[in-house]
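First comes one chain, alone, set out as structure tokens in the form predicted on its own.
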Amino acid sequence: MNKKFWLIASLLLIASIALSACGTTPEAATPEATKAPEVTQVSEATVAPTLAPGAPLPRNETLYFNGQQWGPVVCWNPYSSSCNNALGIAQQDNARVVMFETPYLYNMLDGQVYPLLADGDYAWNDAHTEITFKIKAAAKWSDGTPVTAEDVAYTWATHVKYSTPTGSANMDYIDAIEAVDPQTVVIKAKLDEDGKAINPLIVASYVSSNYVIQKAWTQTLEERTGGDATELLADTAEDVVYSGPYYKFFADEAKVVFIRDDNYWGKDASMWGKLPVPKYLAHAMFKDNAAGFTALQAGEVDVSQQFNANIQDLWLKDNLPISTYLPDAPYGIGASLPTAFYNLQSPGLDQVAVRKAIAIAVDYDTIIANAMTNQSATFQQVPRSLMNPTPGEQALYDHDAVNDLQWAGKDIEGANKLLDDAGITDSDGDGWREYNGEKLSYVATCPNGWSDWQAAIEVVAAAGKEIGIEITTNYPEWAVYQTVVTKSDAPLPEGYDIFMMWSDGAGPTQPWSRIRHLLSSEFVGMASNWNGNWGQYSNPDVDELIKEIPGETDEARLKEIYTELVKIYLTDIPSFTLMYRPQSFHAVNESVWTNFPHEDDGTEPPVPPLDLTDGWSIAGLYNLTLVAE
């Protein structure tokens, strides 16, 4: 998918940038990169003095991105999700931690989550209705006042007051955070009729996905915008107090510079031990995705959270220090499942034959060859199913008690047999089946620019046509996708019978939220629903089993609920997956700077590709070390 619908900018190519002190994971080793040429390590003694705002910045100090941010940063407030600000706020299962600091660092890698902020792992009470954790004493603010368990605990109470989005989506599942003393903190979950947790993977998981601000500063924003929630939100912030690594060096239309903050806490002997290597964080706002390659391919991108096509060309073919955290085939780790959800209102897709019909005809090989260009799974080596690839979700369901289930894909003579059998033909010999006398013709349909997800809708539309059912495609510019798609109190309009969007990838609330988004009858109806379930499927059986899994702590009976939930959704067939696609595009560029995590690198927690900034990823940043010139 390309990343384009938010302004774009004028092409900039970024000229330099700067890393100096290193560090990585307390007792972790370096990784070794694959195909690493000579390093040099840079000291903190030698890093050059402080350049002025919108300088050429030094090349061999600063780590260049591209993918990410897609236009120029509106704000920096990490209450509001409107900033634009890619590269500094995301709020989300692996918080971007460049900038604002969750307590804890979710890893998808092995599944856990590491302290940051907080001190020590958090602990439930034995019923399980709270969660108490207490912050590091070495934790500090930006302007050198300790980080408190006040601040964990007026944030939320902001986040309440306000209806932030943060707020809006953990209120129904937390009742109150408060601050015991200065260092402890008591997370409680909101009770059902019998006095349990509500949800208490939604509870767990506030901790590694949402930012602490501070206190003294969230009341300045109150005041300059007079406790007002819509000015709150719009506030720039660009006074904003953070704990984080780096802060706003530069940023105007074509690109956003972030800078090392050199007495940033976790240098302290309880986190890191050292500050991150590179002095700089930079990122241009290329105009497409072509651009951004070219950026790759000459060496002026280090880090590229982007779509690359054939991706592998780079190494086998240009000989140029370029690599993935794979080395083979799909390259990266599929964490997201891109989906093609049906309109369940469109005459004939409320028939399971003509659903299932069309997603076992569909040739998903080719999907994954020319669309991905083989930067996914296939079907026959990861089943499809409602889970990732990644080895913790593949052992939460009975592979066997669903394998008549499952299919790979271009199966015309299966699908013809099923719409025969179901009495579904072509009745007037124009070559299209008919139910109840009305021609079978939809269109497909997925945001326009979107060049790997236009291509797989293309290939649902050819095998709509070797099986007589006429699928033609529109892409229509995402500003109009995004308001019709979400807009779930209307019926979709006509042109959008099969259409394209995505699913949760990798997390702490994972495969249980993924699911709930893709199943779940709570989203049916909702005026602004970003959520999930946009063909608005419906099934009270599901709905009761997603209910009963955050509160299920029995590994058997949790198998047998997310086999259940499997079947249902491969017999009902409400969406289906066209692909496996990773959590980020990770692809580097060793030209400059080496050390990158790789698949079996040696580090120990494993750093995830996720270039550098979110969750355990930015463990990364403390590992590089420059190339030998």
Second form
Amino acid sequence: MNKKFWLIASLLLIASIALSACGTTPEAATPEATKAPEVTQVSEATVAPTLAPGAPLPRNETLYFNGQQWGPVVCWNPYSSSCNNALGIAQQDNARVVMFETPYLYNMLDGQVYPLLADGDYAWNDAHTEITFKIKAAAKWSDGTPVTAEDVAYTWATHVKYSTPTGSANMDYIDAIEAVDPQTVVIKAKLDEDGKAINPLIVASYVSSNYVIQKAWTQTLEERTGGDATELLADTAEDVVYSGPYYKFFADEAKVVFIRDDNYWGKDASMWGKLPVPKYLAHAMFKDNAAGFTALQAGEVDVSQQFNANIQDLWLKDNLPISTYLPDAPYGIGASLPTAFYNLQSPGLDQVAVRKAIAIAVDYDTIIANAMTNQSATFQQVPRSLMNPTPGEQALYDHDAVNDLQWAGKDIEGANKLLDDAGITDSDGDGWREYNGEKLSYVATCPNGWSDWQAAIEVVAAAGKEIGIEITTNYPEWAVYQTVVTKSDAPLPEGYDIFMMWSDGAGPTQPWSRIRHLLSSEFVGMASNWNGNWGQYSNPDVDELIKEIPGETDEARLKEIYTELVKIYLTDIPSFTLMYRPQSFHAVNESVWTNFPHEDDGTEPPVPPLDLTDGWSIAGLYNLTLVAE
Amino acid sequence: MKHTIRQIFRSGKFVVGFSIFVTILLIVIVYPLIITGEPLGIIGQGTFFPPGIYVSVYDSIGSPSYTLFLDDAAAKRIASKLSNDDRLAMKDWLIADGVPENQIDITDTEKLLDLWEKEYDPDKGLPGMTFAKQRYYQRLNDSLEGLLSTEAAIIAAKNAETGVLEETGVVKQSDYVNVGEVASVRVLPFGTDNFGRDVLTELVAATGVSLQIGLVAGLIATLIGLTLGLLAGYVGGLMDDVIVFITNLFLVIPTFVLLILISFSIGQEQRGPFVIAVVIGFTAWPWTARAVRAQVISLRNRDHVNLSKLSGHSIAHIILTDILPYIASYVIMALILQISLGILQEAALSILGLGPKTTEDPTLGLMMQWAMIYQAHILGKWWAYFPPLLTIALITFSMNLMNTGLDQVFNPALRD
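Can you return the structure of this protein in the form predicted together with its partner chain rather than the form predicted on its own?
Then the entire complex follows, led off by the chain already shown.
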């Protein structure tokens, strides 16, 4: 009896092990990564035409991503901004054009836009109130019908009719988008009292940041949802018609996979002249950065869009075929300026001397070396201003004119002198300075768990001690933090004296939009302010200058305005930049694919390091080749 | 009393545990007296400097130099820049570039470098070579610059007035400095962490704080457990029912879940080490209460207790003089376990990001949390996470050893 029992038990055990082993096979797709180069010979030509969704993807036809998609995809609806479909839908300055397409593609490296669905450059009329552009004759929808001007017009009409996020963001600046004939689109700007466009910059940026969606499909969608805005935005749109080179292959909780549409119109000679190289684009949902990092290390990820601390160790120490856009620090192109804002209503922080003293005492080199592990340009390399480090923006202001206002940081002596001269001294001998008899004591804060920001805030706080200003740190949860910081219709509460937020990256409306978001007083008083100027700075001169930029076409005058703004920014110091951060992190593993964009790679126009999905960087998908061993 | 203590110290397990614990305690007390300086001070610009002795380059130039002729100096210098793998890689490149294999001798450094200098072109990408590899060759090429040079290096300083570089010194290849004579040398036995802090200094401070957390948590838990256990066990009746009911209620809810919920709800601002300790203490008492109650029930009908009752002593008096001394040894053991539990709970909470407020006081758990956030475990930066891990293990191990030792002495069932 006993023996029999054990026999049966062990048989059961074996059976269950065997079963569980079978169960895990579909997930075994990725470990093939390391041996992929051997099979290059048989690639491309022999492609299994039909692959069951969920089956292991052929490694040498698949480009794997990380750092973009963190949870399961909710929908495929290009009208909605809550689809959590990171690889598929992102209407932004550098729009993600994998599945849906914009008329133009923005290239952050040269600041130009290049036609995609559009044919040739767009043109302003003489009064600078209307933009006209043509649609490529070759452009087709996935159902084979041509993309027409009518589609562009109807997309806009739908955005307005249903007040989609895109609609509300542009409604104040775009009056109408009309189809003159099937190929010609006219965008009419909203005009002010003087008959000038309110904001030509935003009007122009529409063509490179918003998708064109098919009219026929939109009508189907409207019919299905009965004209209800909420339902329209909530529709999962599994049947959506698209114009891009990839479409949904399958998506579940663990992975989302796009497959190439071999009938993609872009293979026409008027656009790319060929298909993008990888047949599949895949993105596994990683638990966190550490998991994504391990996958990149193992060659299971080709393109990494996440912050990988000490990335250089991967090639210097581990000898892995991993590289970044630039060979040395900062490894990428900085595009946005993570910024520490002052609460200008905190006692003492209304004094420029105090703001400046803290700002010049902070040790920025340590922030960049420790918090960003050197993945940011230093302020010696790119002096502070309102511009990001791209050459295009740097050329927009006069560096020499603001030279005297610059600071390198860690200037304890200077900060102390500044405070002493302003009469802000330690009068009661407790080691901390007082202003109006009140001890200068502040809380520096950022959201909990945002490790690089937290590390930066620690360095800011450390500077306080050196100059007799008490700065303690505190890290509320993001849920709390964001509601407090974005409430601009009342003074910020205690505990938010110095706080970190982002600023705009690279885009067709930059640096104007970034400057507006950093300095414009129009956001003060908003109950829910996701735009900027969270420290509630207000300066009528600045507002005037910001208003002047979009309509200004004279470059000399523009440079004058930008220089003036930088001057005011560095004098008033309502906030200060702590580091430069790339638009997207971009590291690639060349175990399987190679010929990724990198500095001086000879591409013309240069392909920006935006993960081969955003704006002009999608051009990189056409240049990839398999690693030949 | 003397006899008991002598008995305890005769237990080998207790002695081992006790000495480990006392050593840790001594280090915590003595270390800050020797190495002064902010435990959380950021000294390194950069993350995760490896353990070692850091010698000021600037100061070593100014230190007295000694001339040593060491045969292997040049070989070592070359080997540090040009490993065997590098030589093989150079050979690969040269072959791919069209140099006949028999012309390449990778053992002869001079010849190899000559050939390399002649043939290598950093801008030339060989067919099929990945970009990462191309950059590897560029880096290698840069590092080979002047590798075989026998010339001295020249130290120059900028003239403050003219801005022209002026020679101020020469460093020959046979020049050596005595580390003991360099003005500024810093030993970092455990390197630095992600903030650029000295891990050892931080570790010692963190151990102190963690021990305090454990002590406070343990005292609170034991005190609550003891009080409730004594009352329930001795008074009995309705009070027993109520206390047992509450205790069971707490036992049913997993302590750690409770801990997470409480820590989360009090928010980061309020979470100092002391608050965390109190929270841990208030969630860890139930099993002490149960065990004490069981002991007291077995005691309460003993003759001396009944005698005391008959003499008209108050409940408090009976509990304190007739019951407590009999379970004192047990309570001490429970306290020791609660302390080690407190330290572990703090670490567990911190790893989840629910530990004490960061960066005002270091704790062992927080050190591990930051090491994890900056992926030290993946990047192989063992010095950032292993020392705190080991310290936690040592503390709890020593306490458990002491506990087992005590058990052997006091538990009649185990006594030999």
